[in-house]
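A single chain comes next, written as structure tokens; it is the form predicted alone.
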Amino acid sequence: MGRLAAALSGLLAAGAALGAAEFGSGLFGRPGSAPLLAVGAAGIDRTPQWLKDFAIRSFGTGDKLVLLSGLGAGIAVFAIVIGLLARRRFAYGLVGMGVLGAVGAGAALTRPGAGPADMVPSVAGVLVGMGVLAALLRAAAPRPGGSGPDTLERRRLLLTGAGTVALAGVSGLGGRALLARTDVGNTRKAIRLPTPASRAKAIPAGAQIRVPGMTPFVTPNKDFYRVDKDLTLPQVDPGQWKLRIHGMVAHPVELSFDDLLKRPLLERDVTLACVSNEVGGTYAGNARWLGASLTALLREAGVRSGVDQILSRSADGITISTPIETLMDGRDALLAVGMNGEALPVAHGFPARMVVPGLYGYVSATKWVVDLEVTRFATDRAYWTRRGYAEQAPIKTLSRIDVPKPFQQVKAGRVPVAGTAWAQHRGIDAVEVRIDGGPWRQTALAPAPGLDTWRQWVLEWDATPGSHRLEVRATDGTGTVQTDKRVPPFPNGATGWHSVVVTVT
């Protein structure tokens, strides 16, 4: 047998054995214990901060479809030395597929939730892969009195190798088709949402500068950005759902989906920031919320003496920690239900999730959100406490040059440089923008619902021809000028201006 017809045998093999597992999954109702997803979310747990801050500076929202397809080219090289390694004595191969399938195995097991039924999918893929690799290997060899120089195994090997594609294609579409019973997109559609009892304020006219590339004051919910953890979208479904609020508090709360859509709801426009968001970058929206009072909630449950902090938990298995004071100071802290008039996305926490203004996400926007512990920051750590994230997380005042776009060339005369700027709950007051490092000049602020939205404002500049730099800064509601000291996300949000280089002709 050629070294090429074995290593062909073994990626061969690995892919009937992940498309078994990926049927398995699907067979079983378990999304995250499907291999190839169930090490990628381990492997996402256990990545140093810097490279998580990288991947996602890099590539965005497409650092998860960047992971799983390292994930596979590695399992390619894997598989194709197992086949190589076969071909000298089947055992090795048979260890090797071992190998793969005790790693999906326990990276499954190390999911929340997870029990022996998550282990399932990958045993029987690796029991798949093994029997397909004797099957090719078999096929491969060659036979006494062929009828010339390897033809009859080459026909063997492609016959075999066809049914082996046709194998893990059906499989893994099957597991596909099996897993989309578990799918609560269509659930979700049916909500009727009930009238707010307190509305949102009208957004003022004008508070969308009229600049072509500007970026929207409300953004669409296909829109709205999206960073977590997660390989597999959580599938909640509304019937089944509760909210527990119990720990240090008087009177234990439980609640089902209905049971929050019958409290009293708040509309609130609330832009969000992420933690990760660099200077200029876009992990910030803005969006009309509807959802029960959180602080509401809390008081009900009467929060006892020496509480300092919200653990919330995700059906995902993510902690999140939100210091119990930003809850009860008069913010509007929701528990939401709705986004910009439909019930939340999928992607954005159905059925309900955390919005508290003024804090980064990773201390208070827990999607998916099941639970709710009254505890203190010494004896519980969150998620991303434990990874060296700051406990007290305020959003900072930062702004932004959406119009022009960086390295744009732009034709000399009246040119609008326009922008959106933030610090939630604290408001902003002003916004300046300079050319060339030369003195800071006011911009025209667009008007805002309230303090817990973002703003938008707008300079007409008299663009001459060159090259020029274009810097902002924001003034904050309480005087507090943004810093020009530039800081990297970690461990509490980004710092500095934001600068574009335009070419005026």
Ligand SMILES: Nc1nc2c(c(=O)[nH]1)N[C@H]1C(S)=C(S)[C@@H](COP(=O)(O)O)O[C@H]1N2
Given for the second form:
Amino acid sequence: MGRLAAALSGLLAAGAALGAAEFGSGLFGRPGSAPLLAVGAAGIDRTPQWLKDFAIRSFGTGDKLVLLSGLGAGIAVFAIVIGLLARRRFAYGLVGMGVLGAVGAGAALTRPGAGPADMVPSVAGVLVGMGVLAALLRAAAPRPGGSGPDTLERRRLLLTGAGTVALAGVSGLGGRALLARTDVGNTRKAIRLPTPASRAKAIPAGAQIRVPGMTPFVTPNKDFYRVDKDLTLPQVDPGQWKLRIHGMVAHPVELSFDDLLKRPLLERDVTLACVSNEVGGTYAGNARWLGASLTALLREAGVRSGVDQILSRSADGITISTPIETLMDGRDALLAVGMNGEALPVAHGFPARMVVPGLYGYVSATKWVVDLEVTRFATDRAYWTRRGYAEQAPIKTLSRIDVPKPFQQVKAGRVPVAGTAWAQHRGIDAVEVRIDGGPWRQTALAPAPGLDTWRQWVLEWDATPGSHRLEVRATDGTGTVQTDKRVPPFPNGATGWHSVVVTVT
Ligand SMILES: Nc1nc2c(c(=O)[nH]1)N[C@H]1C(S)=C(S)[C@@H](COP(=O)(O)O)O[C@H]1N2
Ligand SMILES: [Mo]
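We have the form predicted alone; now please give the form predicted together with this ligand.
Now the complete complex, all chains and molecules, led by this one.
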């Protein structure tokens, strides 16, 4: 048989193996056992932090798509090699297939809560792949005494190949459809959130600057930035959900979702920010959260002396460490169930997540939270802090020019320059803008409902023709002016002034 046919056979056999494995994980109802995603997820866990930061910066939320495409390409190359090897000697092809299966099975084992049974889809997939490889090679082999060298074999190969493609596609899609059974989307839609015991302050009129292109004061859920390491979203059934509070406490607590909804719920406006946000970046969002007081829960548990951190754990196996004093100092630390008037979206932590005003998400905003261990920094370290990120990570003061956009062309005359600024839990007291390095000018600050949200600002600028550089800086509620020192997000958040260059005609 020719090389081309052999390469194609390898590709088809690997496709069939993946399709069968998808189907198997669907039958099981265990997304973590599907080899492609399992390998991707295991890869993310082993990726060095600098590369992850680079991926988040360069591809944003598309970083996962890039990863999966790369993985797909890698598997395709390996599959072609398998086909070519099998052409030499069939046993070599079998070994290649076996390696593919072992990688999938091994990756599935590393997923949170995985057991030996999670290897079954990969193993079954490999057996199917081996069978398909044998069938294709047999179909392509010239028959002794057969008719012309091409026609019949080619037709047989084509038929077997087309059959394989159909089979792989149908089983792969079938597996996906079966996995959809585990989706909690419908359960989520049926949830009715209780009325809050304590309402959020009304958002003051004028909090939203009315300038075209301006960021909305409240970020709609569908536009809210998302940062996590999950290729598939954890599907946590609220009926099964439990939160354990244990460790250095007088009375360990176990809470069901119903227990949680029965507690007095606070409604609060809080702006979240990601430590990976660059100066001028968009990894910040503001929402109205509904949740129980974490402070009250911890008080009931009775935190022992000597405790300095809460190590929270999520259904996706992430751990996050939060300094205890930020949970007990009177700020509105929440175990949130609602976001902007609906149950938490699955991507934002359904059924429950933490929200702590003033701390970067990686040390406070645990999504799909299931466990709070009351402990010490010296005893346990969390996912990101083990990778060198800071344990203490209050959000740094940052301001951003949202309009005009970088390199926008504007007409000479009055041009509104507007944007946002945040210093959660300290508040923003002033925002200044300067043009071409000239004197700093006070902007008009929009009102905000409290210290825990961002604040909008606007300056009417008399723009003259030419190219101009606009810069912004904020002063927080303690009177500290935002530093111009440029530092990258690692290890505790970026600083520097945001600037935008525009052309005035
Ligand atoms: N379970 C879990 N929670 C998590 C993360 C995660 O990867 N897994 N990422 C954290 C980070 S780095 C940030 S910035 C916020 C982002 O929350 P969002 O995706 O709702 O915007 O969630 C935090 N909580
Ligand atoms: Mo983050």
